[in-house]
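A lone chain, given as structure tokens: the form predicted on its own.
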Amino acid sequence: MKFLKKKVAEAVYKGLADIAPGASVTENEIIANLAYPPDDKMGDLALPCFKFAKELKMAPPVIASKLAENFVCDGIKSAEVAGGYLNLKIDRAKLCGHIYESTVKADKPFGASEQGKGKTVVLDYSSPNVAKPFHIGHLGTTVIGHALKKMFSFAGYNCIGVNHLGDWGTQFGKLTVAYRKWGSKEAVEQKGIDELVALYVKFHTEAEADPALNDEARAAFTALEHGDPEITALWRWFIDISIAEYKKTYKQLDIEFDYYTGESFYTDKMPAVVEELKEKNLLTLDDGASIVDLEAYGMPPCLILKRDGSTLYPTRDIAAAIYRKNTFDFDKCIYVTSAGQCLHFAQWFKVLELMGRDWYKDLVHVPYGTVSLNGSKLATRTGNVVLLKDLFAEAIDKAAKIMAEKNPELAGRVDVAESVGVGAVVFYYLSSNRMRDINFVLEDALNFDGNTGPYAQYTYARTCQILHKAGVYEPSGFEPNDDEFALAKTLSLFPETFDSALAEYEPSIITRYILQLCADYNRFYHNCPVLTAETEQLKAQRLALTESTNKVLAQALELICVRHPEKI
């Protein structure tokens, strides 16, 4: 609908110029005020004229009436007045023709733009803690982050994905102690990260009875910081095992990162940050710790160095941001982490501003809500987690069983089951606003009926099969009925839906659009026979709408990291 809104704005702008020469209303203001009436009987587009009354010194109904007189706009069939509203009815045939040309015949994907041409976006997401399990608590940062990467790429940006692994900290001291006391090379090599997790959980269990173990862990990490050869070798081994395991899950999600640069990568870059803070008189001592006082900005102090001189998360994040700016010269750097870290990001963003880095404004924190499991908080140290690999395996198994019943002869059923099972989990998560806390209930996530990922994938597969059976066709014109026009209108909304999702860093806007498009297509399919249409012209018209749906649905699913197999 973006293309039509622009045409309407041009026509209204000319009309306003005739009504009140010299008025300062712009076409962009007109576009921003165009709305969709709640009832189709009122029109397809509406322009409330109330906001123009003061500028034009006229009552809104008068403005609407004057605009309606001799209103001419390509793509608009009629203009009517209802109080202070100018209600417009779309030329149905032209809309369907435009949709077909823009989705099927066009050289570029429908809704794609070049707004990011020549610009670079760095996206920091997923970032699990090494030697800990990849569980459903990581699903948010991983799929939201990758969806945003796909969305910014779709808008023309050069995107760089960074996995900022949690590969530094006292937890490695704990794991080192646990491995030395209770682990073995053979067990770790055989069980991989599962054994590392078991050792980590055992450490916390034992430390409750023997707190001295925590002192051993701190000492082990200090030794790692000072380059102890044996502990460093263990640390690198733990990292290699973890990344190899994570990549299996990333492969299921079709995710590849440009860089795996964890916290440890910036250890030699932090001293320069600390020195600069000192030179600019931003560091003050507080009970032996070095802080940046942010009281004037309504925030607690930002801790830069502990009393023992070791660094903290803000120090590493500041060093990482400066490195990324110097290396990639980004136009935007996006961090996808839980809402619980909002204060942390606000603090170190402010520190960068105080350091005189004017690009601090290009740093964006994209928060999301918490995930609980059947009402219970997730915690690695207690073992209360559901691993993503196990969740995906269960979803894939269920998908395989359903397909074995419905389509036992399906070729490539193993791959399709993975696409449907993993897609079900991802779609379930991205169906809700990212700030909403999610109580992850497996039965709901793996429900293959209703407004789910499999429903969207089945709808896409249906369009593929119809087009395959139809073969070559060529529409000679459009005369859409109500169901066909409703489908065309929903298709036309994809570009502005995408724009809203990008502007709000909100993939769920696309997910909800997918469900609306599927509902409209399936209603159309039920009420409007495609392959058995009464005439060849009508058949071609409906095939055109089917292929347009096919193209848009595939693109939308791709943007939210959900595969779209052609047969299910």
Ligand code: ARG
Given for the second form:
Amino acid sequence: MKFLKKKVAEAVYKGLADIAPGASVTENEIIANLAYPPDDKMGDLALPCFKFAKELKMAPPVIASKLAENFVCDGIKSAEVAGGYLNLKIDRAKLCGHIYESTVKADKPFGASEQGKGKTVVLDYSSPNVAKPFHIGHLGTTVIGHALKKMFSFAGYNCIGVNHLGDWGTQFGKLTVAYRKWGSKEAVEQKGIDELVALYVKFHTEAEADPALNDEARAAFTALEHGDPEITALWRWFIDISIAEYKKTYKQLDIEFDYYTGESFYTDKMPAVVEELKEKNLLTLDDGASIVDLEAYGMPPCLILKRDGSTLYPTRDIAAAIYRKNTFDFDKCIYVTSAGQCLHFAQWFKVLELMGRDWYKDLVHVPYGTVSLNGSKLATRTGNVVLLKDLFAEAIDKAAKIMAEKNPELAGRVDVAESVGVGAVVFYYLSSNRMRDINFVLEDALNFDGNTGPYAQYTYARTCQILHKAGVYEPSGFEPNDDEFALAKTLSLFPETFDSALAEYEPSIITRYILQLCADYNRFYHNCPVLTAETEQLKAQRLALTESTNKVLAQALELICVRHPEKI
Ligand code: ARG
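The form predicted in complex with arginine, contrasted with the form predicted on its own above:
So here's everything in the complex, that chain up top.
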């Protein structure tokens, strides 16, 4: 509807200039005021004239009726007045024609833009902590992060995905000690990350009885910091094993990172940060530790160096941000993490501001709420967590069982089961606003009849099958009925829906749009026979709407990282 809103705004703009020459209302203000009436008996688009009353020195109903008098706009059939509103009815045939042209015939994807041309966005997401489990708490950062990457690319930005692995810190001391005491090369090679996590968990249990283990772990980490070759080799090995396993999960999600530059990558870049903080008189000593006092900004201090001089999570983030600015000259750097880290980001963004880096304004933290599974919360410390790979495996397994019943003949069933199982999890997760706490119930996510990923994929597959059976067709004019027009209207909303999802960093806006589009398409499909339509003209019109739906659904599903097989 963006294109039509623009045309309406041009017409209104001209109208206002005639009614009140010299009044300064811009086209953008008019666009911002255009609304969708709740009941389409009141029109398809409405312009409330209240906001213009002051500028025009006229009562809103007067403005509306003056505008209505000679209202001419390509794509609008009629203009009526109701109180202070100018109610517009869309030319249905033109809308359908426009949708067909811009979704099927156009050479650029419908809704894509060049807003970000020449601009770079760095996205920091997923970023698991090596040696700790990659669990369902990471689902948020992984899928919101990747959806945002796709969305920014769709808006024309050059996007760089960075996995800021937690590959540095005292946990490596613990892991080294645990490995040396209880581990073996064979076990790690065989069981990979699970063995590392098991060793890490064992360390914690044993250390409760024998606190001296903690001193050993600290010493091992210090040795790593000083480049001890044996520990460094172990550390590198732990990381390589972990990355190889993360990549299996990423592959199921079609995620690829441009960089796996974890926290350790910034080790040699931190002294300069500490120096700069000192020079700018921002560092204070606090019980031996170095901090930046943020009391004046209502926040606790930002910790830069521990008493033993080792760096901390915020120090590494500051160094990483400066490095990324210097290397990529980003226009935006986006961090997707759980809402539990809001303070951390607010603190070090402030430190960069105090350091005089005015681009701190381009740093964006995108938080999200907690996840529980079947009502129970996660407990990372005890290792009592659901791993992301296990969640996906279970979803794939369940999807395969459902499909074996529904469509036992389907070719390539294994791949399709993966797409449906993983897609179900992602879709379910991205259905709610990101700040909402989510309770995961796999059965609900996989319900083919609910508002789920499989339902959307099924609708997409339905459009593919119809188009496949129909073969070549050529629409010759449109005469849409109510169901067809409702579908066309929803299709036309895709670009502006995408715009608000991008502006709010909220992929769920796209997910909910997909559900609306599927509902409209399925109602249309139910009420309007496509392949057996009464006339050829009607058949072509319905095929055109089917193909537009097919294109928009595929695009929208891609943006939220859900695959769309042609057959289910
Ligand atoms: N590894 C961290 C965690 O799992 C997330 C890192 C987020 N990115 C960052 N630049 N701090 O909590």
